[in-house]
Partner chain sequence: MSEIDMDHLESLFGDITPAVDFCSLRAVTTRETHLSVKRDVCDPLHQSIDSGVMITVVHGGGLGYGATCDLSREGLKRAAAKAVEFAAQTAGRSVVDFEQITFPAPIGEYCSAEERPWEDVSLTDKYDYLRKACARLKNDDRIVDWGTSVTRTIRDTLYLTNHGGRLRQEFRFTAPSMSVTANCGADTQTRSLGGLQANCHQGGMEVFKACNFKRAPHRLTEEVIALLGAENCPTGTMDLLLAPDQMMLQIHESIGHPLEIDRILGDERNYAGTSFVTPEMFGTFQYGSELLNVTFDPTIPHEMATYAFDDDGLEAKKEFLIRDGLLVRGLGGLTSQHRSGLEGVANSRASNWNRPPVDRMANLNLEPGDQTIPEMIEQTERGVLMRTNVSWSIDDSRNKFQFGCEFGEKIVNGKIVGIVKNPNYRGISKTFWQNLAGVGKAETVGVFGTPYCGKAEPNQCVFVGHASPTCRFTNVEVFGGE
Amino acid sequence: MQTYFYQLADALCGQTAGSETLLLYLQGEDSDFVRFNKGTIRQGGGVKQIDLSLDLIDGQKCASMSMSLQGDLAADIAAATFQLSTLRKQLPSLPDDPYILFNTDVQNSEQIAESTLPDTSDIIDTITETGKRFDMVGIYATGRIVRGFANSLGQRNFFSTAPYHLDWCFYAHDDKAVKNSLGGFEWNTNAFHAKVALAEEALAVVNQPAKTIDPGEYSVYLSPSAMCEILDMMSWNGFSARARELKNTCVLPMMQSGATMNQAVTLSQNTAGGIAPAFSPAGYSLPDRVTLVDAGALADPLVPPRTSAEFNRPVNSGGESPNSLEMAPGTLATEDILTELDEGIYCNTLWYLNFSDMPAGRITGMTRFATFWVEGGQIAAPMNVMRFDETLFRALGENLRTLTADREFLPSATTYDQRSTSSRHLPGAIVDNFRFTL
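How would this chain look by itself, in the form predicted alone?
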């Protein structure tokens, strides 16, 4: 794929004339997907696709388009050449864009990760051998993901990786199930069986009569998956330089009212530890790490090129939201979670999250799947669905009791259009006085 992309780039970039600059960004995958239902394979298949974005720039004018490629070099050069000529015809009639910004300092890079995964059929055999004992539904996705950048200034960047993710549920009855996930770059059969064993224990509890509690404030354990949902909401506009400049952000209290988070909270965009490439679609090399919240205090925002041009900030990101979000670990051992919680709610999954008061950093959502009532440091009963309504600055600030020492790497299971390169690396948290409203 790398040789193919560079030959394609050479052919297209060689057609620029005068003061034109051409930017090319390639996204491709060769993926296997297996869907499970009732513990057996329901559907298997593969996806091979290559998409190319072209930006033709002359002065302050930019014409852009995207196209799908066949993987046949001669045919793709011909198709892309036609599209390039179309962009050239459009340029004179386009208005000037004051915020065009792209890298003009040639920074070449190559990052190719070899796959260490066993054969897909071996992994599927392990999953189905276990899954057939349960009413299991889920999806396994694996294969190579590639990204490439090239421009007519001579820059070439190529990125290739081969992660996997397994997202599954053990269904019990009605709205009761136990959800789990596993992902990364190395398949660990022992880790999979450990998660299955814990899920089997939870499934036995889920099948018991459910407990309903009154609305109010409770101590709650938020698993890494539950924390992921909350931090994904914060990522909508909490780390964006543009959102902060326009005061359209959920961290406004941190900017204007002196609000802080707990000193245990440090959040970073950790590109070096994620799945995403270390270069942007505009050709900028990205730093290994950008600290977003430092020991509870607001730190650097994410600045993509257009925001950089508009607000005169240095580029440090390809977008306004983190795609490799990491939270520093705490000190609580996994085996001590229930003892430390003592009495309260063990929350494995949240869903349907939204802002109930975005400028105040207030989020609402629902519990889902394997949420338990805990008494005396022991799981006592499954819980019926509850709605919460809580601010970031209470949950991750004054009411945050502790974070777990172990963290979970959570690749995004999103496959809309293509497999995602987003990931989260997060601990769990025990939070006091967490507000449930109904």
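Alright, leaving the form predicted alone aside, put up the form predicted together with the partner chain.
One chain, no partners, no other molecules: that is all that follows.
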């Protein structure tokens, strides 16, 4: 695929003339998806897709096109050449764009991850065999993902990875379930069975009569997965330089009213530790790390090229939100979580978050899978779902009691349009006086 892309890029970039610059960004995958319900298969199939974005720039004008490719070099050169000529014809009629910015410092790179995944059919056998014993629902996704950048200045970057992701639940009854996931570059049947055994133990607890709590304030343990949901909300506009410049951000209280987060909170875009490409669609090599919140205080925002040009800040990102977010760990040992929580809610999963007052950083959402009531440092009962409504600055500020020493690496299971290469690396947290409302 790398050779194909570079040959395609050579053919297209060779067509630029005069002061034109051409940027190319390739996204492709050859994936298998198998969807399960009740331990059986709901849908299974394969998807091959290749997409090429072309940005033709001449002076202050830019025309962009993304197009699907066939994977056949001669046919794709012909189709992309046609689109390139269309862009060239459009350029004179387009308005000037004062915010065009792209990398002119040629930086070539290759990131190619090897993988030894077995055939999908073998995985289906393993999963359905296990699934017979459970009410299992979920998805297995696997196959190669590629990204590539090229420009007419001679830069070439290529990224190729082939991870798998199994994301599933064992259901007890109604909405009571235990959620689990497994991902990586090498399938390990023993690791799968170990997760199944742990989930089976949790399922026994989930099957017990559920407790419904009254609305009010409770201490809560938020697992790394639950923390991921909260920080994903913050990522909507909390780390964006543009959002901060325009005061349209959930961290406005930190900018205007002196609000801070707890000193234990340090957040980074850790490109070096993630699984996403280290180059951007505009050809910039991304810094290994950008510190976003440093010991509770706002640090650098993320600045993609267009925002850089508009607000005169240096580029440090491909987009306005992090795709490899990391939170610094705390000190609480995993085995001490229940003891430290003592009484409250052990929350494995949060769900369907949204801002209930965005400029105040207030978020609402639901508890979901495997959420338990804890008494005397012991899990006492599974809980019925509850709605919370709480600000970032209370939860990750004055009310943040502690973070766990262990963190979880959470690759995104998102597959809208294509499989995601985003990830999160996060600890769990104990938060006091967390507000539940319904």
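Computed from a predicted structure; not experimentally measured. Definition used throughout: the rigid core is the maximal C-alpha set that superposes within 1.5 Å between two forms. Positions refer to the first chain, counted from 1.
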Shift of residue 33 between these two forms at or above 2 Å (CA, core fit): yes
Exceeds or equals 2 Å, Cα of residue 387 between these two forms, core fit: no
